[in-house]
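The form predicted alone is given below as one chain in structure tokens.
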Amino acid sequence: MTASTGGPDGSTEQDVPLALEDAAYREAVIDLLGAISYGEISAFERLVEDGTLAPSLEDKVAVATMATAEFARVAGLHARIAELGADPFAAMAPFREAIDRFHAHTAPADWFEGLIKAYVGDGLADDFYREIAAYLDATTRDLVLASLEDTGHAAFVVDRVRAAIAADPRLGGRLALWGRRLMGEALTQAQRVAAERDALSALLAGGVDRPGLDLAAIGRMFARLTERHAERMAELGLAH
């Protein structure tokens, strides 16, 4: 359902989803877009740093291209936050500490750990946001899903990691442990954010013009996240 504002010629200037008239929902959407925005900026910064570890010029250019794609998404997210009447930088601020803490606790020791983090760590966050997107108004949902499209991580990382493991099978064990650590850290930080941001927690409970999740459904959602993580590890040739 939407509420429309008619222009002088009878046309519709803007369609406002009914859900956005709910102040709590609007706050939750702003929080979500703020979290995704800062996540994109952090991903950009991390990929730039990872580029310094690249073993070849081709790898360096590939990582730089992915970093550029991550940063390019921020403008659209910030524009949507502004449309909702909030300041984009204020919207990102509450998530800076948790996201920075995650990156501080998972600093890669080498090129391959950086690749796994870019693929697995970003993948976990993207899967979670895709799950939440199902409970958003159509305009915001489409924006969120567009911001989560693969920037080339998948094929590039899978190719490099599989080739490295084939050359040195011992590498697989270390990277498998690293992947498990990444998931543990990501879930820990996500739980902290959810506990601190009431609006995001309420978003999953539903509201005006929106469905919600009960505890069983939330449990199934986290089961799907865990399964998808295991699939990514398998795609990399790593036991989980």
Contents of the next structure:
Number of protein chains: 2
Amino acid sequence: MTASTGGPDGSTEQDVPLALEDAAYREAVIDLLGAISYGEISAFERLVEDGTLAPSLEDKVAVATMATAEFARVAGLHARIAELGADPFAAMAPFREAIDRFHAHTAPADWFEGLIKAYVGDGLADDFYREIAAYLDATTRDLVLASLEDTGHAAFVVDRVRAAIAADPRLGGRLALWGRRLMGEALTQAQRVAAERDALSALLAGGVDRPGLDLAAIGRMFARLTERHAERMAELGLAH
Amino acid sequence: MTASTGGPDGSTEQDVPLALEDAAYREAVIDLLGAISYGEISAFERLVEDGTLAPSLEDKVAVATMATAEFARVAGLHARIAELGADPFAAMAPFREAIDRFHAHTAPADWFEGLIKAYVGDGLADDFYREIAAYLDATTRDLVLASLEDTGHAAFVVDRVRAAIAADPRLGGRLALWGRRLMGEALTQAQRVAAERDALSALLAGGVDRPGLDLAAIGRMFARLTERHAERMAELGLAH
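Same protein, different state: after the form predicted alone, show the form predicted together with a further copy of the same chain.
So here's everything in the complex, that chain up top.
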């Protein structure tokens, strides 16, 4: 799926070169793919590390399967960055500090905090990238959406966390606080990235031939992200 | 590839049921697949952990790619254990202690020790399983051999280690000692497993309709394993 293989109606063929002629747009797409790539690599590494806390080998294998599914997406994102003429490792570099800091500030104290971080943290990141995807050319949008598909392990986390809270209701209070802390830390690091990466921020504001978001629309986007976070916490059996 | 889907010459169809009617053989195969599975899971986890020592993000991604290739083999091995009527997690349980002890006694002190452990340790285990595969029914043999295929990253390790030794020749002496320690620890743990798992040991001695190894043949097998270990050390630029 490259720019040269357009659909029969020619829409893809038109869409990609037009958008990518805009240097600021191209830079923003490379930033976005770099951020998602490093996020996946980082999530992979932390998930495997959290798996060492697993109470059983079955749980360890379930978490390792989630982790390898995350990592498997990196190759496609890197290939697209290279197609756009950039180096994948250079593209990831600007996001290492913020993503590493997010993980350093949210090191799980136990197995359940690790599970919730995987579920809530990845869910939040995925929702955010899905919102951004609406402003992308078709080829990049398809790639980003494919990289966000549920790896099918959300049910595993919900099952384990609900069972643990049923067995020890006090756990619910601690994990609800943990969920709020994850959300707060994610917003802090996202704001830092937005302040530093002009091209990425400008993407949301629109550009040549592309509609953007006004302040009210950005507000509505954040309201949607917060609402979905609350839904995930409720699914886990945790009051928001 | 199950017992009911034999080839046109009927050889696979005959082969599998005959061998698996022998309860001791079946038990040995389940043991073997359990040991390989836990070995892959364990190698995956240690490789990702060693990746945190990587000097660059490129090196981290290369090692994570090796690790996920190891992990991807587990599902097929588990499916075969289930086909044979056993629980994959129960099948792995008897090997956890020896494999965990191997890793605890060979925790790499730095990035290069981790690379050599991945290359030399996996190479040794793969050679050993390949020797055993000669005594298996065709279906199990194919599965075991497929699970041992080089994930194509040996060249990465050889390149990195040779470059490091060229830059600092004293490193070569330390890493050569490390290679010998890995070999010694692997033999210690393998002997412990052989002493405890009668069915697995008996596999090498042969059984109904299957030829086995006499003591001289076992001696020759160990000579071959040692020779291949020495070849790998030489490839790394390390005197044995």
